[in-house]
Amino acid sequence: MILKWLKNKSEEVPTFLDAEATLRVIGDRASGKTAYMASLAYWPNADSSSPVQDVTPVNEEAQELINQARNILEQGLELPPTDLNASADDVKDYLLSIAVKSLSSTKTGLFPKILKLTVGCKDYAGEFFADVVHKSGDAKLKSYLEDCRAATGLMFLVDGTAPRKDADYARGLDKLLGALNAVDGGGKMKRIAFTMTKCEIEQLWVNRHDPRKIAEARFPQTRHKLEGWASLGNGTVEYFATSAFGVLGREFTQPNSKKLTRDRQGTTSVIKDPRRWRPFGLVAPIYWLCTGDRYRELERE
């Protein structure tokens, strides 16, 4: 009887569940926002054991991301900067469908339910975040802030290799969070995923499973601002470590990236070995922003 039950379970058709979210990716010029989005859309060398079943572009803008990943990143080249002059309405809105084995089904061991995350992410030029501090009356900046207010979740990307920018990030967040709370008595509750990029370098990679620890050590002022905002009941915050390029090797790893520049602004890199390109942790913050649940399997190699 048990064998028959197991056989019947194995023949079941997966159940598809839907979740939609309007996310905004914020961060400065060096944070690697476009590389993050392009690597997510392309999803190279997918691991068959990953909870992520597939990532599919829904609109033309998302398909452009795949072309950028294939024709630029995979060739070991650097992506061009995001268009600074675009208004909030003209900023490219990347619509992706991400199929993930649901967390509840992995806990119960039953035939997996597939959660389809339909995610819209706008990629603003990094200068917008800096302008939050310096250009309070700018018309483009106003449309940018209004657009962020309308989002259901914010992904705040920072270059994990740029701890000297902690004070800058904290000042920008202070202004941004103040603007977000200034509408309708605080607006709707939001989730903010503090997401550190470029975590393939050794000192970040070894702590990738404890992103809060990385944030405490490298970005204490920024973390203080976020925790203060959350403690007032404005929303919730979680911390994530990611890498658009991943690492090479398993026991003795090295970054799958080749450094071009390194200064106070952070690190500029390109892929070292495109044949072994496998991003790390890209879906984890998106899953949390969409569902409110932390999915630890998405944060493992």
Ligand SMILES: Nc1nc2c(ncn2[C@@H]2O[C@H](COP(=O)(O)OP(=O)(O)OP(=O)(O)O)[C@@H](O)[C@H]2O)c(=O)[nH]1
Given for the second form:
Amino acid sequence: MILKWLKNKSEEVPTFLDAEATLRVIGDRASGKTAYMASLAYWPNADSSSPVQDVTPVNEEAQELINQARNILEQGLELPPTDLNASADDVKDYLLSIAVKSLSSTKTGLFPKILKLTVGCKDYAGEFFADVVHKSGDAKLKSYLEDCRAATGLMFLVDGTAPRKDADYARGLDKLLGALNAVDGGGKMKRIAFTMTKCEIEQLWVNRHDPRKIAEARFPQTRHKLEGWASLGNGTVEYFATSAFGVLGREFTQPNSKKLTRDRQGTTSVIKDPRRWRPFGLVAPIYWLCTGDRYRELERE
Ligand SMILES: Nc1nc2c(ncn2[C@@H]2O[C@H](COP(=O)(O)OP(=O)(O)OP(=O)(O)O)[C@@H](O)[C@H]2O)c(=O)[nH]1
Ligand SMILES: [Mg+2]
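Next up, the form predicted in complex with the named molecule, please; the one we just looked at was the form predicted alone.
Entire complex below, previous chain first.
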């Protein structure tokens, strides 16, 4: 009875709530930044039971991402590395709108709400990250940093299969946060989502529901830096496990990826079966960056 009422009610009165965010995606070369964004924009094989209702491109650049997903990833090919552009203004700014369904409780019961997340994500080439570590006073780097400072949230993407890079990542983050602070009191950056990619690989997949544990085991130094930043009252940190490619099967799963190379730098791969391409956990960090709430349904599977 209640369920029926809820069902009718959900059909009658969806409530729209907006949450806007200006996000920046940073990470090392080949950490999976472009694949993450392209898979998110394309949203292949949408599952009707998922809280994500749809992902729509808002600008032309986002539409271009969809074309990359369709013409490259879905053909089982590898994305080309992103060029390091002339200045921060030339970096593509992908504007996406994501509609997420959820239930909100009030005194009178539960009511459905549709949260519209509008995110502007800039995808810097991985060299930006290396430049933060090795260069300083460089004009181009400075314009990137200024641009990062304008963001409210940062998605720090790391290749989950590259734990040997922990020390590099910790150093990079330290420099980045230091440089952001130096500009003027740290800017607006309030949330950092430490997001591990390529988590369809077996060793990561088993712990996908405990990303903090994966981070603790694989990236202890980086985690230490992040926790230090948060404990100084600069903002908050959360941990996420994602895969742009996902897994095959439901009960007995296997990675839907085909490895091309694997070394200290991490893994490069292509999608194994593009027809069954189902990314994992891509919206969870964005939802948290926009709202400050963790929505576990987005990490189901
Ligand atoms: N197995 C697996 N491989 C992935 C995933 N996401 C990206 N990759 C692979 O990782 C490599 C790098 O991905 P990109 O998205 O181009 O990385 P990037 O961070 O944009 O790299 P730059 O543009 O060079 O800074 C490619 O071989 C991708 O196919 C994933 O979820 N799983
Ligand atoms: Mg790229």
